[in-house]
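The chain below stands alone and is given as structure tokens, in the form predicted on its own.
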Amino acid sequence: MTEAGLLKPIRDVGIVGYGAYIPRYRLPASEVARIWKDPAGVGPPGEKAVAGLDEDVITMSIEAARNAMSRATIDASSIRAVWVGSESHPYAVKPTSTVVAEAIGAVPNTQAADWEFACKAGTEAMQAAIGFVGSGMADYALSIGMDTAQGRPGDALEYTAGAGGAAFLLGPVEESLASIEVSYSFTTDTPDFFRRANEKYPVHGERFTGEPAYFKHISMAAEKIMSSTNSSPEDFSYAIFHQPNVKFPQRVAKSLGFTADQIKDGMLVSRIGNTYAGSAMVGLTAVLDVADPGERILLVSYGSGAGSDAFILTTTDQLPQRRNLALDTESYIKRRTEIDYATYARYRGKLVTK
């Protein structure tokens, strides 16, 4: 770690290898809309995504590991470690991270765990990955964020919580499609959401939900990554920010110096909705479908609880080469199938037969 507060390893690490993985399913707000908030069904405009009755963290998580592997073009038995962060892990005790360890072939030499800290669950695997990598204790280590869309019913989440995420295998900068120049986290404890133990669904900490919570977090995360290496907005392509409506990650980013076109294309959540562990990790996906060899991102997830991780990476000449390797983000947007508020119901378990 640098005197500044900065996390750099003392082995330059990368993107090797990254995939996303959306279900089809689109549920519209109006839908919801319709049967909770509007008798006219209006409702705000959008759609999120949603899991169908064969999918979970665990499926979804082996899709996008998949499509990592494609991209990487590395033999999964290579692999050290496989971590997955997420909100809605199929198991209380079982972990998600050793069946996609062995539906990918990584297993047995390798380290799974699953990680939690609400919404960047994933970047907090992203951090831990850097360092197992940057130490030279691994060439390797692959970090999930996934979840499935949660809140209760006639709840705001039933507008914005969506369902997916992203992987991203870390290895040897040589190797690269985006080099981490350095990140940085920032911490407080801050109870603006969090769900007890038994409980089906999360709670909001209402006033706390803005500032200091997500506001706060976000701002101090990106002004420090950015004033310790001597960064302005302006040496940056692209800006990603953890994404739980379509409003908060375009306040923050006008409120730092971001333009709305350093942003638009790794915002999702209009399309999409909020993918919770995921979000900040799937619109670096797509930022990286369409990015330029030397062009530089700023991301900065955000997690209630509450905490953002920042990193600064800059893309590499491999990149437009390999990321064809695998099906794009887009791909997986356009790729849907609309569904009505009965149907999303059933597929998320919201009514209850016994």
Second form
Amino acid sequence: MTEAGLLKPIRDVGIVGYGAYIPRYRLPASEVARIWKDPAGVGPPGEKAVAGLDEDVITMSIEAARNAMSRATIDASSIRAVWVGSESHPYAVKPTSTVVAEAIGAVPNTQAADWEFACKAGTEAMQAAIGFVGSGMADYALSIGMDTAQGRPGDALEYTAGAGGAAFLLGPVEESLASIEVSYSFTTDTPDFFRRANEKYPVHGERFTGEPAYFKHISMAAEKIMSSTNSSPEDFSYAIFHQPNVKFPQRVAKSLGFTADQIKDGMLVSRIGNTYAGSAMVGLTAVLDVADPGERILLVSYGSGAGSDAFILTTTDQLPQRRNLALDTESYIKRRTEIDYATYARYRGKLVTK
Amino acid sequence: MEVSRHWRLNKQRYSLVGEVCPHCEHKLFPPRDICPDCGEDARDLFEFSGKGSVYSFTTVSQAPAGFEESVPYTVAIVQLDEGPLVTAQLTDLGDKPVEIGTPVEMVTRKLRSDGDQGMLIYGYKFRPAFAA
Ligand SMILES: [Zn+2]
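Same protein, the form predicted in complex with its partner chain this time rather than the form predicted on its own?
Every component of the complex follows; first up is the chain already shown.
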């Protein structure tokens, strides 16, 4: 019997394959500041990834899923769930996940569904996949967090709302690149950020809703999962927190007792922006790209509305070889074409041509 | 409404699935069930690696219906590593000019939409191969 609230399946589960996707276009924050006459004139540091004209959450999820499958080296027909978490599914009604399942060859003997919980829709799907595999109902379940993030033109969100994400194939721990020791979810009804049905852009309480939302939920989730497993920040080689901007994850890491060194490998927000449902998950791919076997990782997502999912993972001996079977996250970040605001407006459909 | 037609083409469109001739190993794309090399039946499915190189290309600035939003774009004949020639749009070109022989790889992208209310059509395109 595990401590109240902790999530631990009957059968041990791990990450059997993982894959990232980040589109090639970059919009510098200074370009957003130039258009909207930010009084400081520069905006926050960094840039964000922008999807091309022919990209959306479906195409991006397909590529991340293919990368995960390359590393997993299993037959796609043994997958029993394809679950995609996003705030930007291309269809209002028709699942993203059925297209992804078809493209990777997982059809027809599979579940497929789209998940919705703001920026933690993808880790919510991971929690479910742990249960699906851990109960013995399935050997493999694919969970994806991917977004082409929306921000109203001129809104503070527009500086960071980026595009990208990651796919994780969960399966039996014996075949895994990283085992999942335990997980936990902390949830309350906190209306900090939302988007009504049929609205194009989200609404948020203030410039960035901090204390009762992001900081409270991440801190509670991280403290609970650490105290319940008798672990402290020194027991982890890496920590990854949801990244709406640079300052929030830095501040929450520091208050929990993590060093700058522990969070640096998974911190991608200044280079690709806040990829919403993809944010914490793509950070984990960057850590798995560099971690040594036997290293412990803390992952904590955050989704407005609000909740946090926390996971404790340990890398295995199989990681160093199998991670070379697909493109690493750094290769996607380095493949970079800078665009101006006008091109960005065209790519994101902010221009009305008819 | 051509929903059923889209559905039948999915496999071939999303993941470059063609056929291989069981008699002479010739790879076919698109699938056409008869080997062009030896004339025998060829119905065994074969998934192509998606790797190839630019055989020929041209830039389209007067687009057919459904493709207007992406002009100008580049269409190429790509020679797959397994042999067949495939016509497809190139994508993610960045600032580098396309050349004959440029190594490319298959990606699944949005091809077009049947208007604002119709289906979104996905399929293969090719992008410059990532540097190894
Ligand atoms: Zn033949």
